[in-house]
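In the block that follows, a single chain appears as structure tokens, in the form predicted alone.
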Amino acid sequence: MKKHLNTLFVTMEGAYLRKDGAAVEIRHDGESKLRVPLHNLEGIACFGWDIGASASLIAACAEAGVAISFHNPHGKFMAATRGYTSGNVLLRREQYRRADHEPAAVAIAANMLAAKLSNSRQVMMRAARDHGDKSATRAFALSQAADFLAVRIGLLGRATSLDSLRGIEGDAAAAYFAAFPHLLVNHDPAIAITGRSRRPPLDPVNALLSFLYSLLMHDCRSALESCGLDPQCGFLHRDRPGRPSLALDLMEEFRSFLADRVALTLFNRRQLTATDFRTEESGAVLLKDDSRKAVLVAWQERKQDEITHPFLDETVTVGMLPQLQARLLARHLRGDLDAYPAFLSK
């Protein structure tokens, strides 16, 4: 099993990344600020329109598998560096096929969607057993979120087309996202979210949610890169040019699991308040410099987490899952195994 290894996130304006020895220095101002030996990582994330990185540590990363990418202050995905491209060519082959036959395009995709689904209704049938006694309509509406889910759930498994599996789970996001209130038990007025909005986000709560998603996505995309697959091929999500469909496909089943919790937990403990955000002329709500550190922290944290990996019967930890996951979607297309195992919380 695979020790779990981090990413160094980088938040600083102005800061230079360079390689020294085995090791990547951050300095800023002319002064080092940090040192991390790179056998420690397994990516690394900056977070910033001014922050750059020598041609050699770039070399260094790309030869040790450590993914770098640039994102805006806001959490946006700009750009990534990576060496040759690793892998086996079979391995691509197949996948290309797969995505190009629809009916193997529907069998993945309605693996992860059930899975993601399912993973939804836990957080919410947690959420309604946690703090349902408090609040009956609440406990109603998290029950009556959670039974649609679990009837889209039974739908995945007779969609026909990847347009149908796109209409059940358009459905059931929009359910998803209509209970999303209550899951929150802080009752501040300046933390409320009516539904989903990005693009820009439109308050805090989905603020917080764009910026986690994207570091889920980074994860993702790192680690599908790291078995060989191509990020850019998905099963569900179409071909589009620049964009990661196969790491928006894998992150589907880890948005509630893993971003949403980490949102409902720093709003539901008032870690993070509306103080921590902004909002622009456009009307665009975003998170302030150092509450994005405080965000990156409790991301770090949950990572550290272990759980019992339901297919594997391993412990492992939180941020090992989209990585265990890309190793089996390769077992899978490589013919190892007969159906792709997603990822299921319990």
Second form
Amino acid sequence: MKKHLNTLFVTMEGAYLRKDGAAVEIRHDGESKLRVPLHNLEGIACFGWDIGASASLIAACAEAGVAISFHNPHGKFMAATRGYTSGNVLLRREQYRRADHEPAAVAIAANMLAAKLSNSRQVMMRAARDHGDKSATRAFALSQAADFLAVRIGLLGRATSLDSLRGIEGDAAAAYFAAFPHLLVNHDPAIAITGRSRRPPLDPVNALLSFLYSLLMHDCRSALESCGLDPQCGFLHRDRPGRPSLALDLMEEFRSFLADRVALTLFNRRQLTATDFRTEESGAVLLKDDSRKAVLVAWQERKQDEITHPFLDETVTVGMLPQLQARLLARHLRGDLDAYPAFLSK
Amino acid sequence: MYILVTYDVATVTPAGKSRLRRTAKACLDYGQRVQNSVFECKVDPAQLVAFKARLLAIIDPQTDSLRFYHLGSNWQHRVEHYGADPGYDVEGPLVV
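So that was the form predicted alone. Now I'd like the form predicted in complex with the partner chain, please.
Once more the chain from above appears, this time first in line as the rest of the complex follows.
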């Protein structure tokens, strides 16, 4: 069984990553900053415009199954390196066949979306339980949104086309983000969120969400690649050159459970405040360089949490979830499982 | 699991110097150098077997010594550090 290993984050501009024996060494200004054996890592995520990696390191990482991805300083995914296409070609062919066959794609995508909506609903109900007694408006808004999501989950089961799935998902996402401000108990007006905005994010909460989603994408993409699936060919998300559609599909199950909850915790505990963000002239709100470190630490700590997997009934770390779900998806495509058991949080 | 590896390699001959270099390189592949000839390594059982075999093939048992200390999985409670260069926690968040 694969273990959940550590991810190395490089945020230092001008850093150069090179292979040193069986380890990765991070150098900056001719000085060695850190040296970590590759077998202790499952991924390397770089955040910066000026971070380089040697070809021999990239080759060693491809060999050892360590994913390397490059993001801009604000977390936007730019590129990832990979070795020769590996894995099982029969599995990938089956993936393409199902993606082209609408009823099969709908069956998988509906399960993923049902899990997404259910997990979002859990986040709302948990907030209503924990903080609902402080304000009747909040309790009402949260339970309304939770009920709305419950109805949408029922509709997903009856949808027969991908477009109707996308419609239901759009409605549900709008309701979720409309109620999202009520999940924040920190009443600082500077971090108020009015709805989801991206490209660019227009408030601190959206800036943080975008950053966390790109971390999640790194994990989902490498999970799919490591079990031989093609991260570019999705069921729900349409194919587009360069877009990791299947990674985006897989992410749906984890957005609220992993990323949104980390964001809410950071703001509600005031570990992040408006001073950790800066506003550009264009109106884009971005996470400051120093604050990014606190977010990465919180993210890694969240991944260390242990839960019982609802389908496998085993104790696993949260960080293993993308790997496990990717494997369950592969098992479904191979025909070992009748349906894809998407991740449902309790 | 976490293991601590320490060694003493006799370097009176050129062959000894070469053994010392190769021992250090093998240790660097598996863990972090916490002091000159002291390494902390996070390895799984299979990696430990390979690591041990590699080291045992390098050293000369007549003149050199090699020690493995098994710190287990609760190693955090078993290691205290004072002074310069505390090293990093290979299981903790790694952000540079």
